[in-house]
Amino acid sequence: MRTFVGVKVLTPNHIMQGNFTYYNPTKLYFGEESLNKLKGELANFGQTVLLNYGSGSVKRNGIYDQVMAILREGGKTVIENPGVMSNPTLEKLNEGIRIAREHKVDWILSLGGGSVCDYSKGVAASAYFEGDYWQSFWVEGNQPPKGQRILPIGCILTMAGTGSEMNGGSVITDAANSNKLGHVFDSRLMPKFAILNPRFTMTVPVEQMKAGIYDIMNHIMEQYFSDFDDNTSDYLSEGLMSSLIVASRAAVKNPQDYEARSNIMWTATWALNTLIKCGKTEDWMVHMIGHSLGAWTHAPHGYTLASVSMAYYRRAMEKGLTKFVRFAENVWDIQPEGKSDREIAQAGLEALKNWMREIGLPLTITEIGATPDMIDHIVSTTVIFPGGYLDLTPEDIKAILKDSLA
């Protein structure tokens, strides 16, 4: 790991070109009847379950009652841990770990969006860790030691976006220090099962749906915009992006469109369940800037990503022109006749921008509450992760943020 002053820089051990191992242990139940599968899963886990959920929307919309009825019928002892917020904090993580230890829970059930699932992984990894779990896992990027007890997790998803239901990612915010860090745990922390009912996603506000849509899009783009080889993963990514664009337009027009919400939810899972990264390097710098921006503004995650994307991808286009031409033609159907490669790529980015505006996403950091005086602080807490077309410095990140003000 190399470091600029005040900025942590993660350097990959090697560039992966076609050599990979793919393994995903999560069992998915998808569809309107998927919650019925929870009863059958209960026999696979212990008596005492820690039920993590958010601020209470699952109670208002009736999902909580349905889940509790199944748990009671299955004879489980339920320890409740409500109040898991969007962008879960280290303070809340500490509370969940304390509850898990005090009640000697056997497993964890996450009920809510991706933040609740992220949080549950943090609790599962840390409850039996001896040491400073924040420093070891999120700051240093270590995995739990071999042989350490890790609590199994099940996930009932109510919002589409993060893909947390089928990966090992966990993003936690140290609110006291305005530091938001993500850590990708190994397969031990992937949910053992995930229940995905698209109807449940209709219970969240439309603005949260929009934020989730761009989180999905950016997950795909972070993996797509690297390398120049002819990779099957890129064809998969183009299909996922095309599906998301169609579904997002339908869902914004009618949030109760079941087909559209189903496609959004399914795309979210495949966008970040480790499949489309196979054989590729990855570029996660929009996410790294977005995480730091979110720690200072507390804006929804998808909105922080949207607000810096145009400034970032205009720069990346200059170094990754071939891939941006492909993006324009295959995802946005930009016709190449009479255009230079640069004009084709620019037209693709303009189409992306128009779609973002069409579905109601912020295009500047000013729209999400960032101010010029925050920029130096945001830069100082941004992790630099090489892997895409740009080799960024803190000054580059500052320039991107300044360009994103208006």
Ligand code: NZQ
Contents of the next structure:
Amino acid sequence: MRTFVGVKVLTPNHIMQGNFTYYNPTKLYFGEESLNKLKGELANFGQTVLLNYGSGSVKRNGIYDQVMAILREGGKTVIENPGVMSNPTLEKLNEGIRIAREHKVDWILSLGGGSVCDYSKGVAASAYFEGDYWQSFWVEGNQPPKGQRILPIGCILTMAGTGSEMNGGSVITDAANSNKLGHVFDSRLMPKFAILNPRFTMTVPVEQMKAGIYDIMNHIMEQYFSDFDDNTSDYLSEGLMSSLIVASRAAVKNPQDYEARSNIMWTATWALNTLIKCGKTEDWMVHMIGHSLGAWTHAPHGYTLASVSMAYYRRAMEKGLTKFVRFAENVWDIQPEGKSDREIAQAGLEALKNWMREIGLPLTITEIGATPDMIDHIVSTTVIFPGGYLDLTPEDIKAILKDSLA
Ligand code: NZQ
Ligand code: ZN
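Let's see the other form, the form predicted in complex with 5,6-dihydroxy-NADP, since the form predicted alone is already up.
Now the full complex is given, and it begins with the chain already shown.
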């Protein structure tokens, strides 16, 4: 290894892999005054807007009233669709599609966290799709056909975590079959604009804030822990992780710390807005296991990821040692002197675990309500992707889940 401007580079002989196209059409408005920008955006969209929101938080904290006032002032016809639940279901998606068709809505405004934004993309893509949208998009992973009408979306984000505000991801749960599936739509489904006011996240319950923090961390790790080349994307990831660690500590100590909440929100967007995956093969298996765990336990998304992470990354470390050494040194400031590579990497994972414990995240699946009798079901609904350091089989996933029980 060699040192380059203070940062450890892996192996100088590898060249950055992968060809990529980077395109992200979402316009972001960030900061305490950002909701004011909604007024100007209204002119870009049609008369009838479908306003999707969740289970009531936006009414309790007054954001709903502020948004409605702007929409009314702008003369829009608002069709409301409340009750979009956390981990939105296929049943609710069907309802939203029905409403969108019935009222011939011109566009969709998502008001809430990642769940409402993901859901809005599902409605936007499916309202004019001819056929079985669940099967085509979420099960088979297809994109809407060329030329199909897609409803434009705007997003007012109230919780930081998923990055849904600036990506094409949409995760929907077929609750009847305990099947939670994510689909990444192409750029047509990325929000046309997103309004991010960190002040809006201040009322998020602390437990949800922590779940969001780990979701952000894990998004970065899913992209970082792949390949062994020297890639600018990984340097960006290290910077984002470092910022998140500092901000998360401050926010857990004082959830009303505006600077910390602001940095968490901004980091969340960059963690999954398609930038840091450039040139990378990516992993995503913690997410795949997490989605399946979420379908069976209904735990917050970030908690499902935290609960299997240690068992997963201990295994991944054996195959991706040099990258885990880099993670330990550049993200956790582990001093290498007198240690073998394995010891450095292990110390990095120990630091990750200590941070997770410090901010109060679950470290076992038992803590989120999973029981041994669920394990076979969870394994059977876990989608397996190639790409990270591990080439997992269902048996490996079973072993990871068993290791995560205590
Ligand atoms: O329903 P409401 O009343 O809005 O309450 C929500 C919900 O109970 C509450 N909340 C949100 N903003 C609030 C607030 N409460 C008080 N004040 C506020 N300002 O927080 C709870 C959680 O909200 P939710 O939107 O479910 O959380 P999150 O943003 O973590 O979204 C989770 C969903 O996103 C998917 C997850 O699988 C899960 O279904 N993901 C989407 C991704 C993407 N689009 O790329 C990637 C992620 O990996 C993830 O899979
Ligand atoms: Zn996630």
